[in-house]
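First comes one chain, alone, set out as structure tokens in the form predicted alone.
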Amino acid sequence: MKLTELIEKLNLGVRSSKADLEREVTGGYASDLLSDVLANGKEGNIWVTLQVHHNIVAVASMKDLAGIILVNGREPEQETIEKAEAEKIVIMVTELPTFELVGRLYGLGVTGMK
């Protein structure tokens, strides 16, 4: 599934790199530590979080991640949207919680296993 249809279907706002929506998730991954992001995620995953600075840009782009998702209405600091820009990295927000969020994700097919 692409971001493009994961937007449109779970009504996210998007908050950088809009220039990379055709990219293809290939699962997901749910956590607000930073290093079990790095040692877990993978590349291709939507990472669903509630960190809203900068070093979750640096998260993504190491692990090559589809993009990001910030829960509960949070919305990126400044700083994190203008390194994410930079880096090509797709933030998107809902205001749903994190457990709701997994389980529509997970409805669309979108897994934790690759």
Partner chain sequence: MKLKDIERILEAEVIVGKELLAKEVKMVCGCDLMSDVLSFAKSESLLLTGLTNPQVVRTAEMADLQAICFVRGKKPEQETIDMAEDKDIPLLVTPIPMFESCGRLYQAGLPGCSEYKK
Contents of the next structure:
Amino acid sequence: MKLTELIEKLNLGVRSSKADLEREVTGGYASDLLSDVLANGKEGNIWVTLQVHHNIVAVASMKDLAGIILVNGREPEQETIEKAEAEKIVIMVTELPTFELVGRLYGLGVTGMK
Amino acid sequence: MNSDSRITKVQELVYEIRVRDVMKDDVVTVSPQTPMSKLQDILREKRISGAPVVDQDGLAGIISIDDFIRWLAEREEDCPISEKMTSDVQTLYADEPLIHAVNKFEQYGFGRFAVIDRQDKRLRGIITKGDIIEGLLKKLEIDYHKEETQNERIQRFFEDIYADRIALFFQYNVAGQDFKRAGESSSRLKATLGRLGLHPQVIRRVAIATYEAEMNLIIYADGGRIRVRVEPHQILVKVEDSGPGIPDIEKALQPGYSTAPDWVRELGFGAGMGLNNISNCADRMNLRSTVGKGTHLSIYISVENGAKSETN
Amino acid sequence: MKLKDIERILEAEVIVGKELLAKEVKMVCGCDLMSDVLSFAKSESLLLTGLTNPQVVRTAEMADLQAICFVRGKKPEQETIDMAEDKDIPLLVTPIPMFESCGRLYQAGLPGCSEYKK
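Now the other one: the form predicted in complex with the partner chain, given that the block above is the form predicted alone.
To see the whole picture, the full complex is given below, headed by that same chain.
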């Protein structure tokens, strides 16, 4: 599944789009702890989180994640958006909480066991 | 609830509750071909005194420890369970009221009944007298609890006191730096309010707000104290510390703004939502702080509004 | 859905509350930030979380949550277990990560806290 398809099917808001939206999403990782994602996130994962701190961009970039979705109506800080555009990491937003969003992603075939 | 009304309640419940509500649905079954000699091990291992016998067509019979003892006493050869089981089985439907089960137990004197589905006649569970008693007690306990809260025990207590103003006062001292014990005061307060019989949603609001405030005392202020005033119409929680104080209160109230150190964030706190949460639980909140002197937070929760809905 | 169904779907181990598996779970909240749990998880939810410190149990106690399931095989520390036993809050551990756990339970029909209707 490509990022563009996810954005369209789940009606996600895009906050930093200077990135490759045609990129293929290989799976998902959901966590609000940066250290957890650093240790366990996999390349190509879409990352679902409540964290809006600019360090999320560094983590996503280091682990070569496909993108970040902020849940529960959280908005990224200005600094986070700037870093994301510089690092070419796409940041998306949704009003849904983690469970509801992941449930829908899972229904579209994005799983979390790879 | 007095004893007479309790008996009436049980009478109502045996008509109201269905067999499926109290039966055990994870039933241990045996096959008709299982040898009698194996039965003892199965019953002992699963700690049961009998089991339904099921073949591919559904319920074929029922076998109990009594059948096993009889077989042992007669010193017969080993044989399949099908030869010793009761095959003319009395069953109950899952959707029958409990009173039918009670009557059947009395009528037949059996220890258990298999429960089947009214439509497809397949085995759904098994019911013993013990299950009925357990089910009734559980239901009574739940109803009793609900009734207690509905009666608002504390309101009756307040009505018995003649005064122009009545309040109960509790104080909790919170030690700083002790992250693992953080929340103990809130926990004690929550239990206390529960005993007073306040509405569960009011208690939940007070508990969440106090817990967030207690976490703040521990993370930022090296402890402090929580003073609670319970009045018939509202609960006031005052949280005070002599910590470093908040330089910019407006900023501190913004969702997501936080000065918490990383170790706190990795423990799941300090994401800048605490004061927000407190304000969502409160009808009114007042935050005063002087840098270098400390912080005073007052949280007002109305008993009437609090009972109306969950905070979220 | 009962806790014992959750145990099966998430291939979980029950650490506290083996006698409480008949408890009903109405909805799920998957979250690692306790303030967020306190603000949006409703009573009678199951909490899925990657954190295992005692404050997770405190949070469940304060918000009247039904049970906690730790994800990605993280076993809770002893203080966490003791507190859960004291407060009668069931604790489960699943080897499955948060994302997959949410996906499986959602597929099994459980709603999230924002979707649950009484």
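Bear in mind the structure is a predicted one, so any value in this text is a computation, not a measurement. Positions refer to the first chain, counted from 1. If you superpose the two forms and keep the largest set of C-alpha atoms that fall within 1.5 Å, you have the rigid core.
K.L.:
Once the two forms are fit on the core, has V14 moved its CA by at least 2 Å between the two forms?
P.N.:
The answer is no, as the C-alpha of V14 shifts between the two forms by less than 2 Å after core alignment.
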